[in-house]
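Shown here is one chain on its own, the form predicted on its own, set out as structure tokens.
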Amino acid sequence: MGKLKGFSEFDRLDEKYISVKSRIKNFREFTVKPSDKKIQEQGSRCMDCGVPFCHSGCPLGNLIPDFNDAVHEGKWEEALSILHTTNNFPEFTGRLCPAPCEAACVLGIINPPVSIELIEKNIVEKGFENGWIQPNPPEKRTGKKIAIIGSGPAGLAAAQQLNFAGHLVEVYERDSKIGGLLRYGIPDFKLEKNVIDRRIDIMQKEGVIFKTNIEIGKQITIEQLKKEFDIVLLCTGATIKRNLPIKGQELSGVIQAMDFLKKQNLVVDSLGTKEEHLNAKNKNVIVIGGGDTGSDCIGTSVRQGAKSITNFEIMPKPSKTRTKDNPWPYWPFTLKSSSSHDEGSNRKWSIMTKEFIGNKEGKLTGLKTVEVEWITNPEGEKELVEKQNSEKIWDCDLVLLALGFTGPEDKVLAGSDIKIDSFNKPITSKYMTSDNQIFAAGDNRRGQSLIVWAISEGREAAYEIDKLLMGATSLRTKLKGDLVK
């Protein structure tokens, strides 16, 4: 596997971007492509291992080791066909996922790990310049029929996978064009839109139907489709946003972070009007949360012309490298700085909001905070306590709130008696709820996650829903094989 000793040869590549101040000047993807000789190199410094941890790393199960010692031998188009065998979209995790595989990579034991995620784009994205990527219509139908709800990356590997093995597959989607949390959720400086577009153009000629506009619950219940299709598989996602429960938060000004970037994703593909209080121009932002979608805010915040940004996060700052508690091959806890931090913001850490301060009109002023840090209490457990005489204002015209979401939306399972858990998620077996004509997958079934696991779960779910309609199954998953062609 790639180059004897390459991973001494050459250093690790990260991905360049161009400069600050011509990339904030608009939403389009800023990266900076590396030369084919580049990527070669990064695919031979890949050592063989013994037992090869990124595969564990990796929810997918991508073969690693393998598309990296096609790239280094330049056999692209095998590195393509050996990508595809398990992960459906590698444009988007290529640009979306954090790359658990790479915290896995036994290289960084001693040394930065294998550009994984950078090889994989690279793979992708030459197949699509030099037409490799087509269209690959199942030669027969079974005449079952499959209701997938939610277009997100769940959905979409699902329905690829079950019209792969001859079912007719229809897609709801509730909003105006597929994509789901790829289209409305995700900036288009990370995913620029026309890289969903063209993946849906390439299921359509495969014979997936789309239909857009239709909310389950609403125009159509679960139950109808129940009687026009053999199964329902529920890839809704987990988009109940969780609040900050404090003084103030009716305040005009403290807004969610997904009703934020839906409304510039909105603007930026023509489909919405800027409007006053979801722009970040001229203000004062403070972005609660230090997740992705908090830095997706900071870097949206700074593309509409923000006066400051400042970013709270509860947690204590991480560690520069990992702590003996946090040993390699686990996922490292460590301090992590997004594009969007290096544009303009400003982290403060061990930091908790009280209160939200608003005028006499109702809109926001300010907030208060409190700093605290974590104790371990006398039962071992971590508990959160306030630092005295550490109460602090803060001028603020808008709050986003980037704390992640609780659970699914219960209006699609609105009249079904299908067993769910304490936070929404329908209760699954192999997929399949208590009612066997409806399988759930992706955040909907497990919470919020990655796109690599909800990718996954669309698998799995299209497995199991296979070999039920049809006694045996020719598709894999990351357990047991090959991608059916």
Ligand SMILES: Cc1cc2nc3c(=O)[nH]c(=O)nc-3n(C[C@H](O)[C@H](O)[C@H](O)COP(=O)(O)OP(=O)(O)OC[C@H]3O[C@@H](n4cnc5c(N)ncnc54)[C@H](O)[C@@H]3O)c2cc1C
Given for the second form:
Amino acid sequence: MGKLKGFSEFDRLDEKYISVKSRIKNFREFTVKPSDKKIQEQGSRCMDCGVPFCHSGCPLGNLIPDFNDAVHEGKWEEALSILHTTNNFPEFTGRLCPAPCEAACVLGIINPPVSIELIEKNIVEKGFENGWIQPNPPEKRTGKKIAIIGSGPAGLAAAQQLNFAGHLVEVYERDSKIGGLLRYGIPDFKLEKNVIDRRIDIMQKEGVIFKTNIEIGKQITIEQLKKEFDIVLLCTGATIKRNLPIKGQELSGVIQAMDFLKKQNLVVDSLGTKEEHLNAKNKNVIVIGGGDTGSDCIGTSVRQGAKSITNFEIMPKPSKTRTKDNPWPYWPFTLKSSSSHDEGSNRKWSIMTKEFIGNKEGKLTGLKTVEVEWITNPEGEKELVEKQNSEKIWDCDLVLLALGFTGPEDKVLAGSDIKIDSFNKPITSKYMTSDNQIFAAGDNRRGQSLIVWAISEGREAAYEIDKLLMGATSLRTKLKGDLVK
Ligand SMILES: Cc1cc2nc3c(=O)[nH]c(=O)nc-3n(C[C@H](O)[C@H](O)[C@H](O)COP(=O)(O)OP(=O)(O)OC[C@H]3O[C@@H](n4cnc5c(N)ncnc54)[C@H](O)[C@@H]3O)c2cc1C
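Would you generate the structure of this protein in the form predicted in complex with the named molecule, following the form predicted on its own above?
So here's everything in the complex, that chain up top.
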């Protein structure tokens, strides 16, 4: 496996980018492709570690040492086949995954871990370049019909798996294009949308039917779908945006991050026109929220020509390295900087926004903050307290609320008596809701999460559905599949 001591011969290679000055001129992806030789060297850094913790770090159970070894040997097509065994869409995770597998890589105990995500992306891109990724329609059809609501990564993964199993799959999407947050949340500079289109094209050729501009719960009810289909799978995401209910929240200039990001994605796709109130040009922008969405707002504001960008995070600044209570192989809660952060933003930690300030016309002109700290109270619980005399006023014209999502919308389930929890999430057992004809997967079931989890949930739900319909299944999931031969 790998090259004996390859990890001591070659340093870790991280993805390289073109200069900030060049890349912020447009919304295109900006990574620089390494040579095959360099990627093969990276594959050879994978040690024969015995117990590959990366398998369990990855929600998909990707067979990482196997594809690393194939790449090291220059067997790219074999590497692709290994990768596709567990992951329907490595082109999404290879670009966007925070890579929990790398956090769990055994080499990471003593050295920088293997560049697993970089290797993954280069395998799948080589597959597309060489025409190795071709439609793979099922040999025969089962006669069973499945409706999937929502076309994000969970719905797409489930659709492809269930279609592989021979069922007729129809995907219903309320937006005009397929992809969910991949298309309308994540900016093009992280994921160009032709990357989604080429995969959809393959899935259509495999026989998956996509129906856009149809909102279930509005044009068609879930009860109607139940009459026409054997199973309905909810993959509608967790789309209720978290608000900041403080004084001044109604001022013009206080905008939800998703409204801002979706607008720009539509503009890039020539499906929308610029709107002044959703544009950062010449504005002092404050992004509230330090996660992925906040970072995407920064990169988008930079490209739109913002005058200044400040980013608030309520949590304290994390340490650069793992702390004692956060050891390997757990996810490291360390300081992370995205490519967008490097493009120009002023990051502030331990800051809480208390009030939005506006003028007589109802337009945002600034906001008021305090510094906060987390203390342990006498009951031993963590508590957020404001620091005395830390009040500060910040001038700004645009505030972007990147505070995450509270849960799924309830519209789609209107009229049904499916059991839900306090966050509107359907209560499931093996992905089946309290109605045995309705399943759920992805952010809709687990709450806001990651692409890799959405793909994993879609695959696991497909496994359970196929097993229910056919009595047995040959679909593979993380824990229940044949080993790669
Ligand atoms: C700005 C942003 C950036 C992100 N960046 C990353 C990242 O870099 N890496 C990462 O791993 N994760 C990232 N995420 C998270 C990731 O995008 C989600 O976890 C993932 O897309 C969830 O997939 P899903 O299929 O469950 O739902 P979604 O992608 O939300 O898709 C749900 C789909 O259902 C459709 N729908 C909803 N209701 C109905 C209805 N009634 N009828 C018909 N259609 C309906 C919606 O229109 C949508 O297309 C990001 C999220 C955001 C918001």
